[in-house]
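The chain below stands alone and is given as structure tokens, in the form predicted on its own.
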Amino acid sequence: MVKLSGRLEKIYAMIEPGERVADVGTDHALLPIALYARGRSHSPILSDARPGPLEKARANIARLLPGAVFDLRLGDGLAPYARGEADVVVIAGMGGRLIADILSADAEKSRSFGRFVLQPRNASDKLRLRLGELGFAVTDEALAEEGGRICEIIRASPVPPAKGAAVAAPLALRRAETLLAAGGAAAEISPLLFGKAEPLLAPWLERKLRTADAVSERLLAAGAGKEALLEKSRARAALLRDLLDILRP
């Protein structure tokens, strides 16, 4: 059995049995092999846009699936792939920015994909704001934790869910919904956190609020002249603390 990370089996446990997958900037395809080897996918595609780590992950492939053959292609973002040819296209590890740029390349040839997992290094507000502009609903959102990091992971659609009877959200959600839109962070923390049991949803919150306060701190001790990005911390801190409370029993 493949071993995949935490990072990794969050992102695999958002691909649906028998959907095709493309991995954009595959790297160690670790992930395809994985989704190949148990089953959930029988024809990935895998590409980077250096030949080097395709060469990488060929050889990881004839290492841990001798025999198998996989589709592994040469280019940059969504180039090397036809319009609408993969069910799900996965781009993971690579700063937010980056990936809003290459969805943002070819808007139309995006929106043909069935959806994206995607899973920014960073940015990922500014990743939440493209995503709006370029006509994706956000489905699903999870953390995973990895080298002492939390990461997160985005499920987009390129249409918003299909219409049927009204279900009404957790409370936990609609209360992070009005905290977040009045604070103005709801691109950089994502609400639906809140409507479904993430464990590290607490932890990474704790984490933001540290720096928060520790700029807090070394905004005062700077003294006159720093008053209003003193309040600007301050008032992050009280929101996420706000927000902590929402977790709590």
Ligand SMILES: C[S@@+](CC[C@H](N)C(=O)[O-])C[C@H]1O[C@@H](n2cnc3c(N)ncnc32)[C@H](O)[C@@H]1O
Second form
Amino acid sequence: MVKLSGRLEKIYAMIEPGERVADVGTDHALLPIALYARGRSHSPILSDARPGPLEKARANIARLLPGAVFDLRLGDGLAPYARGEADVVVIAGMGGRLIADILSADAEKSRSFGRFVLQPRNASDKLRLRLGELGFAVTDEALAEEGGRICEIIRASPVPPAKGAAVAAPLALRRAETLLAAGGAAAEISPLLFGKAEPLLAPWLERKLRTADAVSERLLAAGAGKEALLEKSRARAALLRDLLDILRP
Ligand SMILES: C[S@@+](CC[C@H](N)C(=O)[O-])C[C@H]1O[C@@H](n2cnc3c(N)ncnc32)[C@H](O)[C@@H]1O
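Form predicted in complex with this ligand, following the form predicted on its own:
Complete assembly follows, chain above in first position.
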């Protein structure tokens, strides 16, 4: 049995049985190895921009799945793939700006794939904004903990969501949407997380709140000249408290 980290398990869960998966920046190849070993995806395609990680992938496949033949490709982003070649493309463990650049390199080609599962290590707000610019809809979000950090996982599709979806959305989602839009944080925190029982959402927001409170305290201690920044930081803390209130029973 191939063991995945909590982060990779959450990414795995966003892939439907039988889908053809492309894993861009595969490195250790543990995700496609698990997809194959557990029978969820029979012919994954793996790629990496550098030969070293691709060799690591090859070695792990030989060790964990002796005899299995995987399609491994060397190349930048989506360049090693034909248009629409995979049902779902995973791009995980890279910076949000790099993922955004990979998607933007050939926007039309990016839109030819059915779905993306993206796990930015940082700058997720920049990535969400770029997804919107490129005509992608975020259809699901999840949080996962790894190495003491809470990571964001974004599922996005070029198909726009059906009209009327917002009306049917749970109350918590709609309240979060309103607060996040008013607070200018809709690209940073996805309202979709409020519409599902995401167990890491409260601890993640609490971490952000602790940081905002610490920033406010430092600005207060710094004294004159910091009033505007202090106001901004306090407004952010107030927004985070309001969002946490939504989660209280
Ligand atoms: C930290 S590893 C992530 C491995 C795995 N995807 C995961 O989430 O655990 C990042 C990998 O992305 C690869 N990479 C970086 N830029 C890339 C690009 N533009 N196209 C394809 N792969 C890239 C690196 O070589 C490295 O192997």
